[in-house]
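Given as C-alpha cells, the chain that follows is alone and in the form predicted alone.
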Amino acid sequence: MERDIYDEDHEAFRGLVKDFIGRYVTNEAIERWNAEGEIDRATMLAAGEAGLIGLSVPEEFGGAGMLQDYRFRTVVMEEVIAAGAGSLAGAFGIQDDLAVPYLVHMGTQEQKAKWLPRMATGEVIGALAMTEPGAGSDLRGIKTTAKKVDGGYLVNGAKTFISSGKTADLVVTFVKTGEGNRPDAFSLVLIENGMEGFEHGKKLHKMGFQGHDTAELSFTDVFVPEENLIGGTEGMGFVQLMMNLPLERLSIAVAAAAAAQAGYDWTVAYTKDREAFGERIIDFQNTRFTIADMSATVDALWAYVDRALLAYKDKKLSAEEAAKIKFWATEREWEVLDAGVQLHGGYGYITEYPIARAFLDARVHRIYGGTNEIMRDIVSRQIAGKR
C-alpha cells in the first residue's frame, strides 16, 4: 500500500541518506561496528556533517531547524534499518531522540549554546540515564541523589543498560534531588565526560545492537554545577522525562515499523532467489500465505504509525497514545521478522545476514521505552478512567 505522509522535501532529504549509506554503511562498517561494540566517531562526524543528525536542533545552534516535522527522521531510520544497520539507526536515536530534545525543549538558552552545535555536528555524543539495577519502569524508585552543595550538587550512584553509555560525552542523568518519591523529588542534571567521580562502566555484551554500544555508570560525588541542571528549576525532572516520552515511544514504533518492513523486503527478494525441490522457495503455498499475512501487516503498521507522525507534528499525540503504538507496532514487528527468520531457513539464524541482526535487535524493542506491559497498563488505565 503506498503511503502519502511524504512531500518532495521528504523524498528529496531520502536522496541525501541514501547517499551517505553508500559511502558510510557498508558490510565492512557493519561488522566493524558489531567486532568493536560501538559506532565509532568519524561515522558520527560524518553524520552530523551530512545533516542526519541534530535535525530537530534550530538554525540558530547549527541545526536543521525539524523541530515538529519528525518525518525527516523517519526517513533516516527507513533507510538506515533497511541497509541492515540496526546498530547505527540506534545510535542516531539515542542522540536525537533521547538526549537532544531534553536540550532543545527543556534546556536554558545557556545550555543550548554551549551544547547543541556540537551534538548537531556529532561531536558531543549524548545519552540519557534513567534505569538503574535496582529501578528500571518505575523511575521513582531509583536511588542516585544529587546533594544540594555550594554552587551545585554532589551526584553518587549508578546507572545501568545506558545506550551510548561507553561512547557518550554528556549524559542527561535522572536523580533525586528531595526526600520521598513525589513527583518534585527528581531532577535532570547534565553530567559531563571527564568529571571527577564520573565513570563509564563495563560495556555490556547484548543479543542484539551488538554496534551500538550499553554500558553502565557510576557517580561518586560527582560535583554539577547548578548551570547543568536541565531548565535551571529544580524538581522538575520527572515532569520532564513524561514531556518527551510520547517522542522516544514514537521513535520506538517507527524503528519497529522499519525493521519489519526491511525484514519482509529481505524475506521476499529470498525466497524469490532461493529454490528447493526444483522451485521458487516463493512458489510454495505455505510461503505464499506468510508473506501475504507479513506485507498486510506492514501496510497496517505503516498506517498506524504514519497516523502517530501527523498527531505528533500537531501536537497531538498523548501519552496514552504513544504507549498503545509502541506496544502494538513492537508486537507486529516481532511477528513480522520471526516469519521472516523461518522463510530463510538455516540461513535465518546466520548473523552474516540481515533479517537474524534484525530479529536479535528487535528483542528489546518490546522492553525499553517502558515494558509492554507496562504499556498496556497505561493503556488500560485512561480507558478505565484510572490514573
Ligand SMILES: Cc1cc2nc3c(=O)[nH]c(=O)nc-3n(C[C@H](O)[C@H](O)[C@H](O)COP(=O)(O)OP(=O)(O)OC[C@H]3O[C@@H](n4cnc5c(N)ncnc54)[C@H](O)[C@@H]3O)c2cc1C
Contents of the next structure:
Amino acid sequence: MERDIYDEDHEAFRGLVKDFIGRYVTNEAIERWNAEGEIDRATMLAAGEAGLIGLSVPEEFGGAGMLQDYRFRTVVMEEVIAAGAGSLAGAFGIQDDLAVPYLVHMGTQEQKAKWLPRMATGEVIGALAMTEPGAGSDLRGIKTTAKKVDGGYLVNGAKTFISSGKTADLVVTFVKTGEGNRPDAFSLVLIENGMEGFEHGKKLHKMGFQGHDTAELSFTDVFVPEENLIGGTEGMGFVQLMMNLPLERLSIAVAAAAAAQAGYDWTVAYTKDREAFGERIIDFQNTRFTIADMSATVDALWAYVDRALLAYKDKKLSAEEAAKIKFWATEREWEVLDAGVQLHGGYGYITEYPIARAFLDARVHRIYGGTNEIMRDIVSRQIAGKR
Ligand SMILES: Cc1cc2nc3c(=O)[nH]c(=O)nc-3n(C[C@H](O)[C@H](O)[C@H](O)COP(=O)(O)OP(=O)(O)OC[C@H]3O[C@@H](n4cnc5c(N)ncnc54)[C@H](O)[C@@H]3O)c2cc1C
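Rather than the form predicted alone that you just supplied, could I have the structure of the form predicted together with the ligand?
Below, the chain from earlier opens the complete complex, with every other chain and molecule after it.
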C-alpha cells in the first residue's frame, strides 16, 4: 500500500540521506564496522555534517529542530536499513533517540548549550546507561549509587549492555540518589569520558548488530559535578526515563517496520533472480504465497507505525500505545525476516547477505527497550485497570 505520511520536505531530506549512503555506506564500510565492532568516528562526523543526526536538536544549538516530527528520523532509518547497514542505524538511533532527547527535553540551558551542538555534529557521542548486571527489566533494582558530596556526587557501580558504550563520550546514567526504590530515589547524571574512575569495559560479542558497540561501564568514586544532574533536580530520574520511553519504543517499532520492508524487498528480488528445477524460485506456489503473506504484514506494519508517528507528532502517543506497537511490530518483523531467510535458502544464513544480518539484528528488538513480556505487562495492566 502506498504510504501518505511524508510531504516534499521529507522526500527532499530522503535525497540527502541517499547521497550520504552512496558515499559512506559501502559494502566495504559495512564489513569494516562489523570487523571492528563499532562505527568509526569519521562516519559519525560525516553524518553530522550531512545533517543526519541531532535531528531533534533545536536550531539555536546547531540541530535540525525537528522536535516532535519523528518522520525525518524514520526516513533515515528506512534508508540506512534498506542499505543493509543495521548497525549504523543502531548507532544513529542511540544518539538521536536515547541520548539527545534527555538534553533536549529535560536538560538545563547550560547542559543544552554545552553538549547539544557537538552531539549534532557527531563530535560528542552519547549513550544511555540504565541496565546493570543484576537489573534490567526491574530498573528500580539498580545498585549504582550517586552519593551527595560537596559540589556534586560520587558515583559507584557498574552498567552492562550499553549501546555505543565503548565509543560514547557522554553517558546519561541512571543512578540511585536516595534510599529504597520509590521513584524519587533515582536521578539521571551525565558522566563524561575522562572523569577519574570512569572505565569503558569490554565490548560484548553479540549475535547481531555486529558493527555497533555494546559495552560494560564501571564507576569507582567518579566525581560528577552538580551541574551534570539532568534538569538540575535530584530525584527526577525515574520520571525522566518514563518520559522518553515512548519515543524509544516507537523508534524500535519503526526500525522493525523498516527491516521487515527491506527483508521483503530483498526476498522478492532474490527469488526472482534465482532458479531451481528450471523455474524462478518466485514461481513456486509456496514462495508466492509466503511472499503474499510477507507483503500483507509489511503493509499492516506501516499502517500501524505511520499512525503512531502521527500520534507522536501530535503528542498523543501514550506509554501503553508505544509499548503495544513495540511488541507487535518487532514480532511481525521477526516473522517476515524468518520467512525471508528461508526463501534465500543457504545464502540466507550467510552474513554477507543483508537478510541474514537483519534477521540477527532483529532478535534483540524483542529484548531491548523493555522486553516484549514487559510491554505486554504494561498494556494489559492498563486494560485490567491494575497499577
Ligand atoms: C544489544 C543490546 C543493547 C542494549 N542496549 C542498552 C542500552 O543502550 N542501555 C541500557 O540501559 N540497556 C541496554 N540493553 C539492556 C536491555 O534493555 C535489557 O537486556 C532488557 O531490558 C532486559 O533486561 P535483562 O537483560 O536484565 O533481562 P531480565 O530482566 O533478567 O529478564 C529475563 C527474562 O525474564 C522476563 N521477565 C522479567 N520480568 C518479568 C515480568 N515482570 N513478567 C514477565 N516476564 C518477565 C523478561 O521478559 C525476560 O524474558 C541492551 C541489551 C542488549 C542485548
